[in-house]
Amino acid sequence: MNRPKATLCIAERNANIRELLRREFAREGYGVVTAGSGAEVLMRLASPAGVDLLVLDDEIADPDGGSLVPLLTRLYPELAVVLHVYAGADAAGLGRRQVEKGGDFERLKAAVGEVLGAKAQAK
C-alpha cells in the first residue's frame, strides 16, 4: 500500500473549488483533507491524523483567515501554510507564502511542493 506524500487542509469557502482542489491534490498523490471554515481546520488539525501543510483561503470565515494564521501560528508553529488569495489582497503581512487565485492550479501546486520541501530539508 502506498502512502500519500503528505498530508494537506484545503480550507475554502466555496465548496466547488474545495472539491476542485482536493481532486487536484489528490490526483497528485497527496492525502487531502478539507475544512469549509476557519472552525472546521481549527476540527482538522486538532485531529489525531495530523496535517503537514494548509492552503489556507484568506477569505475563510468563522474565524475570518487574517485572524486565523495568527492563531495557527501560536497553536501550531511548525505548520506550513499556503495562503490562497485573490488578486490585491493584502495578506503578506502574514507572514507565509501566497498564491493568487485565478484558475492555475500548477502555481498552487508548485508552491505546495515548495513548501513542503523547505520544510523537509529544515528537519
The other form holds:
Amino acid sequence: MNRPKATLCIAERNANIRELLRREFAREGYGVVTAGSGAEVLMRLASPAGVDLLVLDDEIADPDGGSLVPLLTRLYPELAVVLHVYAGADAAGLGRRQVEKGGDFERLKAAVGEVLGAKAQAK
Amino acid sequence: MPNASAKSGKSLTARLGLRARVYLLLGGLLLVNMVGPVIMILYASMARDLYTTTADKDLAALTAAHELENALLNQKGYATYYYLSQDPVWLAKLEESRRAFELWLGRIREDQISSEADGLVENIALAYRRYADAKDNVIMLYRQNRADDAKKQHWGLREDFDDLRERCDRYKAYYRERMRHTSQVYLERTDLVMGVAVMGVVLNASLGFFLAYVLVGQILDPIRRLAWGEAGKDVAAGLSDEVKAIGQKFRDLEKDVDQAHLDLEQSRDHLMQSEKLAMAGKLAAGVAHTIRNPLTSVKMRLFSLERGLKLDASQQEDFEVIAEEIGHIDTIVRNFLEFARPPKLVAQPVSLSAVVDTTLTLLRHRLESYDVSVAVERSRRLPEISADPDQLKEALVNLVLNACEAMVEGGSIVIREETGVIEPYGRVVALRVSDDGPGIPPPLIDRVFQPFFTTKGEGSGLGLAIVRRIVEEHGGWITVMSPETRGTTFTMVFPYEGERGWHRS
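Same protein, the form predicted together with the partner chain this time rather than the form predicted on its own?
Below: every chain and molecule of the assembly, starting with the one above.
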C-alpha cells in the first residue's frame, strides 16, 4: 500500500481541462506531467523521469497532423494509454482503453486506476 | 465494284429524304402518264395524215389508171365494130371513149406526186397520141374503102395497143408499190406506238410499285408500329384507328414530358435542398467542434464544483438551471455533430418491431418523466429489412421525444406497425408515431423537416432533419400529418421484398 503512485502524463489540448485533470489526479496522489501537443507528449515520454500511463486526448495529433496513437504504439509498445475521446468520435484506438470525454471525470479516474492495476498485476 | 455501286446507291438513298423520294416517284408517274398519251396522239395524228394525204392520192391515181385502161379497151373494140358494121354509131362511141380517156389522163396529170410518176404519165400520153393518130388513119382508110390497107394497119395497131396497155400497167404497178410502202410505214409507226404504250405500262407499273413500297414500308408501317408497337403487324386496324392511336400516344407523351418536367423540378429543388443541408452541416460541424472543447471544460468544472459546494435552496436552483442549460447546449452540439457526420450505415437484417421494443425500453424513464404513455399496435412482428438498427433507433427516439416535448403536460403516443404495397415502390413496412398533442399549425407543417427549424426554446432544429436523413439513407421516406391541428402523426416508410399487406397507388 506504501508503493509510490504512478506518474501520469495528461495530454489535453484544452488548457483548462488539462489543468483540472492535473489537479484532480495530483489530488489522488499521482505524479502528473502535462502536455498540450503531440510534440510535448513525445518530449514527456522521452524524459528520463519516465511516464507510467498516458491520458491522451484523441484530438492531439502527431507532428505530421495524423493520429498520435500509431506512432506511440510503434515507439512505446509497452506504454499504458487511456484515450479520452468525445462520444461518437471515430478514434483510432488500436485496442486501447477509451473513456468518453464529458463532465464526469470520475470515470476517467476509474479507468486509469484499472489500467494501472492491470499493468501492476501483469508485472 | 458491285460493292462500290451498292454503297453509292445507299448513299444516294440516304441523301434523298422520304419526301424527295415520294415526290420523285409521283413526278415520274405523272411524267409517264402525260408523255405516253402525248406520243400516242402525235403518232395517231401522223397516221391519219398519212392516210388522208398519201394513201388517198395513191388510191385515186390507181382508180384513174384503171379507168384509163377501161377507156383504152373500149376504143380498141369500137374501131373493129365500125369496120364490121360500117355503122357511124361506133365512131361516136369511140369519140366518147376517147374523151373519157383524155379526162382521166388530165386528172392523173394534175395529181402527180413524183417525177417518176410524171414520166410514166407522159409516156402513156405520148404512146396514146401515137395510137390515136394511127387509129384515126385506119378509120380514114376504112371510110375511103381501102379495106386492105386499113386491115393491114389495123392489125399493126395491136402492138401499139399492147405497148400502151403495158405502160398503163406499169403506172398502176407504181402506185400499188407506193400503197404497199405506205401501208408498211403505217405498220411501222403502229408498232412504235405500241412499243411506247408497252414501255409506258411497264414504267407505270414500276413507279407504282416503288411508290407503294415507299408508302407502305416507310410511311404506313412506321405509322402502324408507332400506333400499336411491334405487335402492330398482327393488328388488323384501319389507318384512321392508327392515326387516333398515334394521337393518343402523343397526348400520353406530352403528359409524360410534363411529369418528367415536374420530377426534374422536384429533383432540382431536392438537390438545392441537399446542397443547403450539406453547407449547413459543414457550418454546424465547425461550430460544434469549436464549442465542444470549452463546453466540456465547463461541464468538468461544474462537476468539480458540485462535489464540494454547500448551497442554499435558491443557489441550488440556480446551480441546477445552469447545469440544465449546459446540458441543452451539449445536446445541441451533439445534434450538430450528428447531423454533419457522414452516414455510416451498418446494415443487417432487422425487424422494425425489435427497434420499437428496444427504443421503448431505453426511453422508459424519460417517458415516465414526461408523463407520456406509449401503446404499440402490432398484429404481428414486422418482417426483417436490411437496415442499421442503431440509426433507426435514433430516428425513433427523436420522433418519440419530439412527441413528448410537443405534449406539454403529458399524453399518449401510439406506434402502429404496418406492411403494405405502394406503387411504384412495391412492398413497404411502415411505422406510424401518433401523439395527441396540440398538432402542428398548417403554415409550419412543410418546414418541420428543415434543418434548424424549431418551435422549442431550447431545440437545435435538427432532430427531425436527422430523422428524415436516416430514413432516406435507408431508401425510405417520412411524412407528417396534423389534421385540424389536433395530434400529429409521423410515418416512416421503408421498402422491402416480402409478403403483401395493403395496396395503394
